[in-house]
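The chain below stands alone and is given in structure tokens; this is the form predicted on its own.
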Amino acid sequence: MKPPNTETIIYRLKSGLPDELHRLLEQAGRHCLKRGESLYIAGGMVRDLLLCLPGKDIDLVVEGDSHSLAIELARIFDGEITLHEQFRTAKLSVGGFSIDVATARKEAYSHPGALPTVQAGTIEDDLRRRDFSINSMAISVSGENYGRLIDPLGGFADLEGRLVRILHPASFTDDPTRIFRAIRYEQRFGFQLQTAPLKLLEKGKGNISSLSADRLRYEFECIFAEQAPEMALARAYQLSVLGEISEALIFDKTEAKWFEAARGAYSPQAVPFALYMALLNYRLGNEDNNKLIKRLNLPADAAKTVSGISRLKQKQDDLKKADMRPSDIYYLLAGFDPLAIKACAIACPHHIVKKRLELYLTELRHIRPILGGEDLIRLGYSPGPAIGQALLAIQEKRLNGSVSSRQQETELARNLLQDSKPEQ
């Protein structure tokens, strides 16, 4: 099938986007114009029109300077702008919406994880240092041939073809991470890695392990992103990506389901990171799971969620006992991160165990007492231990549904603070 024509292509910039955007974009086209510059949309943001889907980022490519374009587009738009030197790029933030502006340029690479080193270029060099064919078409949003879609790699045909097809056999080994985008786009759209992408990904995922924590990090919350991150992930175990992170990393039928459940329980609520890292971790002794929160850099609290697992497992027995009191239960679980109690009531194949955890998240971990010590001192009780103490029977009693009125409470209290005299 033909390419889709410049009115098919304008037509779909006006319906996918908003109205407000679509007029920045003609605009800050024309205003290109007047510098002499050529100004085009690329990356997946063409990816997605041309597959009729909602895009979600614009990126915006100049053929000269983007900071300077960045800063005149921030001043006639009254936006924000953000400038990155070592890329020459700049994030533009108008009126709600946020754009990254790029001078068109070649890279190289050093080594395999490098950063690239880059220099200006035309839109084609731009276009053909991206990661995939998919990914690598642009169009032209300046002058007389806005809406022409640019495609000198056939990213149009793969398209079609349903293909994932990376730009040079040193693509992998240039950038590892484009080995997790690939498997992601594969998931997200339906396609197909060929025969040949798939042979250079087994020989360049030995490279994974030049990555950074920050980068590799990145490549977790960007599958975590995705509407069904079970699906990359499970390929990315099928390919033995997984084991370049961690040899003990496993991921089948059973960490699908437990996503599935998360999602489940958060809709229409984004899965918060550090659930899904818990949960894909679940299975991991302590030991790997210390290392693989290292490995990643993880942030304070995604960390304290995801060793808390390693540790509620051991209460796992406990949790299974007959006479335990709803007191008990909280007092067990009431120093652990509650996403750590959520990924280990999602993945506990234990029933009671799973009804004890969700007990606590959604009742008992919420119940305090009506009285506060204030309230005991103006009963006349001298401030100290022993109205501490009180409390603390108090929230008992209210945990195991012994009181539930303020009145009780108060009687309570008295009870058990009666060889404490109050004040007179």
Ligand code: ATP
The other form holds:
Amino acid sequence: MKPPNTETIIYRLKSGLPDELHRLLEQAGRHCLKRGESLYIAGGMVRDLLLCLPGKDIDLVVEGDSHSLAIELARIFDGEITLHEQFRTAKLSVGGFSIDVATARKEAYSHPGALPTVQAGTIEDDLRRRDFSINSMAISVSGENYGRLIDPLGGFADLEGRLVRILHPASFTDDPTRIFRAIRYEQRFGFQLQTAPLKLLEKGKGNISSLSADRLRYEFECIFAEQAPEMALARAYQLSVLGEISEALIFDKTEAKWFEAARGAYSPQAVPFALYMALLNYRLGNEDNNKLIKRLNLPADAAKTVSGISRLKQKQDDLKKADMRPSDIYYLLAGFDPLAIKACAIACPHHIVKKRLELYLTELRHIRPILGGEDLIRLGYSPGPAIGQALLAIQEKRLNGSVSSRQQETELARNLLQDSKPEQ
Ligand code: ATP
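Switching conditions: you have the form predicted on its own, so give me the form predicted together with the named molecule.
Entire complex below, previous chain first.
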């Protein structure tokens, strides 16, 4: 099939974008013409527009200077900008929209895994430096060319053929993050990596070790942001890509079920990064777990969750014991990271342990005495450690359900603090 004509693309732009944004693009394109420059929408938004999917981010590419253009557009539209020097990009925030503006550029890689060196180029140069043909299309937003599709690398044909195709044989070696990106698109759209790119992926995956912790972690953030990250992770495992990060990592149907269960517990796009990460690491032993935390330079909260998993697994035998009182469960689990407990509740195979972990998360951890220290002081008891101990004893009874009202707590406190009551 032929690519959609300009009228169809203009129609899709108009119907797919909020009115203000569409007007803004038209106006920005006209402004660029006055500067003698051409402006384009490029990358993922063009792909999604051609697939009739809702777009997320807007990436504009100008054959000219992105910084001065962004400054002028911010003035015209009363927006705000952030400028990034390294790749001559700018982020423009206008009326609640966030738009990236970049100078069309050429790139070169000094060594695999490195960030590229860049120089200004044409829109075609800019499309040629990209990852896959389906992400290497642009739509002109300049004057009479408005709505024209620029597709020098056969991106539309690959969308139709449902292919994820790299643009040159060294692509995965130059930038191994593309391995994760290829797997994501393949799984998100139900596309295919053909035999030749798969062989190159196989060759390039050795370079994953050259990626910095932050770049590698970002790829996991992107995978976890997919609607069904388990599909990309299962594929990454099958292609031995996960094995390049840690030989101990496994991702099969078991992990996939845990990921689905995590989405059942949160709204689909709101599963915390740390929870997915903990489930991914659940089967790892302590040492491999710590290595992975380091390899991905996990932020402190996620590292706490992931390392909590190993320690919690050691408590599972205690949590299986018969006749555990709610307070026993509480004291065993208090101090553990709640997300680590949630991950164990999802992944642990023992019904009774799961139930107790959930009981802690949903009820026990929130139970506090109604009375506070000030209430007891108001009753005439002098401040000191005895008050703290009395409150802990009250909490224990509340956890076990043997006190439930303010009056019962007050009576209990009176008994417990008999000796510390000052003369009336
Ligand atoms: P998504 O829907 O996953 O956000 P996207 O295409 O918008 O898809 P981004 O990560 O925002 O993805 O990247 C924007 C564009 O930049 C891509 O469409 C692609 O053209 C280009 N790009 C991103 N990462 C790379 C890379 N590692 N190598 C080459 N080009 C890249």
